[in-house]
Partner chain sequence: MANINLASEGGVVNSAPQSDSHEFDASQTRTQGQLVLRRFLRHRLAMVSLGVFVFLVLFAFVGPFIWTFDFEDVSSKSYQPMSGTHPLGTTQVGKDMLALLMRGTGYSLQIALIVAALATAIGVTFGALAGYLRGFVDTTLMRLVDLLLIIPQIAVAAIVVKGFSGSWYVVALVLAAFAWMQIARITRGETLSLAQREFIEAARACGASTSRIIFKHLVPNMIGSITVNATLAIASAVLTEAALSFLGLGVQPPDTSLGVIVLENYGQFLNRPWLFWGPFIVLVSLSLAVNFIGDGLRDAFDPRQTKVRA
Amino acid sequence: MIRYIIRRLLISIPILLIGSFACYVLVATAGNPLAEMRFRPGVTEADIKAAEISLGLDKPVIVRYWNWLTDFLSGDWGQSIALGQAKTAVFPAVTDALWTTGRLVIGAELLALTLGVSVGVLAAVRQYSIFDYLATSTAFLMFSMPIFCVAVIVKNYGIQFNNVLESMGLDRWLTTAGPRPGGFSGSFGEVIFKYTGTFLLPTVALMLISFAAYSRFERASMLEILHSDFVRTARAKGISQGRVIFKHAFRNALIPVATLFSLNFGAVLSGAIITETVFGWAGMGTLLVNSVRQFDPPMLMGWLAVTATLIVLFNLFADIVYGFLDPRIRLG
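Okay, now the structure: that chain only, the form predicted on its own.
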């Protein structure tokens, strides 16, 4: 198993290098970050040329990429060069945004995975039951709705719930516009109360569509496994239904879901961009939108590098999970 993990790690390194180079070329050729500087009064060509030399824009793309890569690996991610904006260090800006988005994404994915797998298994075991029809209908409903609509609906329900609490003389609980000001303080119960009220709505909005995907994949995979020869053989030997499902079928049915989990990270991150906009969170989505609007290459490259690394790590995680779920994969 150790050799299998090392082999996957070695494969991930060139993938990251090729991906970072492709991203750098796209960003470098997308435009000139100093284009607006030409329209400022009093700015001469000499000033623009000096700014280009200062930022290294006069060098070939391959040389600029190598300089960026060596600085990035040494911990120097550069500074924002957006015109008219304060010079912000890229590393703390990206890590702060990642911490904000990460809490939403991790919570949403854990909830979606737990509920989706549970509902999918139960729907497969009770095929064509009322529960199966309800689970299937709910999943198709979530699939058919854009994440923006889901987020807006969840937010509106949260506002109405807060209005009901106020009409009863209670404090508003659910935060519908940005993180709770002042952070989380007080007793343990108060912290839990504030934390859940802050993260519940955006987490649920992100979770619903992923839940639909996981439940459908798990149901289809579980049905295929339940009708396979080795499961029929286990039942013919008199093994109990619970043992057949959880010891023999469940583990094999998780392999497609592990694939979806790793590939779904990019979709969840794109959904987080929209969800953060609806709920007013300053996370990776806000950082990306601002970087693109202001055309800030250092900030864009920091965002892309972190995102690409996370996607590769999630795929590596899926490969490792494959090896645990099915030893034939790591021996192949």
Contents of the next structure:
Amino acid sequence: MIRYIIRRLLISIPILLIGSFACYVLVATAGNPLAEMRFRPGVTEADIKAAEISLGLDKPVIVRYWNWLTDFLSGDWGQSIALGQAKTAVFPAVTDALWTTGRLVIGAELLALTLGVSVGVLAAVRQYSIFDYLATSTAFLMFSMPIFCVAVIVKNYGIQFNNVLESMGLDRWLTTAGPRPGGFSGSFGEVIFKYTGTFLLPTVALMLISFAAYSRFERASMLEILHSDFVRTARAKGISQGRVIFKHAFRNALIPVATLFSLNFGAVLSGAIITETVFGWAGMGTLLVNSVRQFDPPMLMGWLAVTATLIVLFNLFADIVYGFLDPRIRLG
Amino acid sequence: MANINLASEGGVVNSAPQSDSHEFDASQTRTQGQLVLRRFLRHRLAMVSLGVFVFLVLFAFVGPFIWTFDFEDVSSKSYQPMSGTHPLGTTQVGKDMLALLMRGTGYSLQIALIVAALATAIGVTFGALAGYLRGFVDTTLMRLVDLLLIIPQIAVAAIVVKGFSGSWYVVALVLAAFAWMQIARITRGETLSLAQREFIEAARACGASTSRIIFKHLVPNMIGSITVNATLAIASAVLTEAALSFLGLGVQPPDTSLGVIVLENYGQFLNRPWLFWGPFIVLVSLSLAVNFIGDGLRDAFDPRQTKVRA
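For comparison with the form predicted on its own, produce the structure of the form predicted in complex with its partner chain.
Time for the whole complex; same chain goes first.
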């Protein structure tokens, strides 16, 4: 197992290198971060030239990539060069954003997984029941739903709920514009209250989307296993329904969902982009959107490198989990 | 039916098949294609969805010729409610929502169809080449797939749109560049097993070229999963494009799309809900219809399918 992990990590190094080079070339050719300088009053050609040299833009792309790579690997991720903004270092900006996104996504994904798996198992066990039809059609509907519309709808009903609370003389509870800086204060009950108010809406929006995929997947894999021979044998031996479902079928049906979860998690961590935009969370998604709008190459490269590494790691994690849950699969 | 029953019971009279019979023998006269078509036509949900899809296509491409307002016409008053002249009201700048929706649906459809067509063509070619030639070609192509899977599509699309152009066809090309991997993987998997079969060996023994074997022998045998996945690629392209445009990083004016329309109007959710629900309903019915058609095709191509009699 250790050898397998090491080999996989070694294979991903050249992939990450080529990927980062491709991204660097794309970012370098997509635009000139100094283009806006030309339109500013009082900026001479010499100023632009000086800025170019100070940023190293006069060198060929391959040299710039090499400099970026060596700096990046030695921990110097550079500084944002968006014009008209305070210069911020890339490393803390990306890690802060990752932390914000992580807090939001981890809870939502775990909830979605629990809910999706339970609903999927129930729907499979009671196939063609009313519950099954309801669950299946809900999942299909959510699967075809544009994420941003779900987020917008959830947000606006949250606002209406707040308005109802206010009209009853209470405080607004649900937050629709990002987490308050500086954490929560007050008694334990108040903290819980504020915490749920802040997290509830974006979590629900994220959950609804992931839930659909998990429940569909779990239902399909559970159905396949419930119809397999070893489950029939278990039933024939006289094992109770509950034991058959949980000890025999459920554990096996969990394998593909666990893989999907780890793959999905990597993707969602890097891009709850839409949920973050709609609810005003300053996470990875917002960071990407802002860096693209201001065209900030160092920030974009930092973002891409972190995201790509995370996806590689979670893909590896998915394979390890797979081998762990299914002893028939021998990694190596 | 009576004759067949007698024969199957070992009846003396009809033990030999009747040669002069005009009876329709279902098992022999239908080709694979006819069987699939029949199963699809009997899939009720898929047929309803096909109807919805055709309606949306007409809505998008014939609608603008019939409807009185142009989508760029800003002469109407700002934010008019729903009325006879403006069935879905007007936007902030005074564009007629119905005309806007028609044009937006058109752009969304154009993008999705181009993405699906390109993704299928690239994916099938690469997947079949990798699975048939194996070795070096296989390794290289699959590494390329790995590479593209770790780079977030939405980031690359956003950078390209910002740096080069936000025309609808640029968006379509970028999305296609990231949509073919799934189809390539499926095609490769099927090719790996098909290439071991005797008919491929026979074709090779006859001296058929690689491209002939791939496009005349392999692809027709995989047409089921290719069609299904192409359909599903349309659905996901509609949603990805809308999401990208919603972030303001997809289609840029003067082009428009359903995502752009939602972006411009979702702030009016509480005050003028129709401005949000209009594009929302079009978007969801488009995506649902395509997904249901894909499901119907999957059932129709599946030989183990027993739900619908063929």
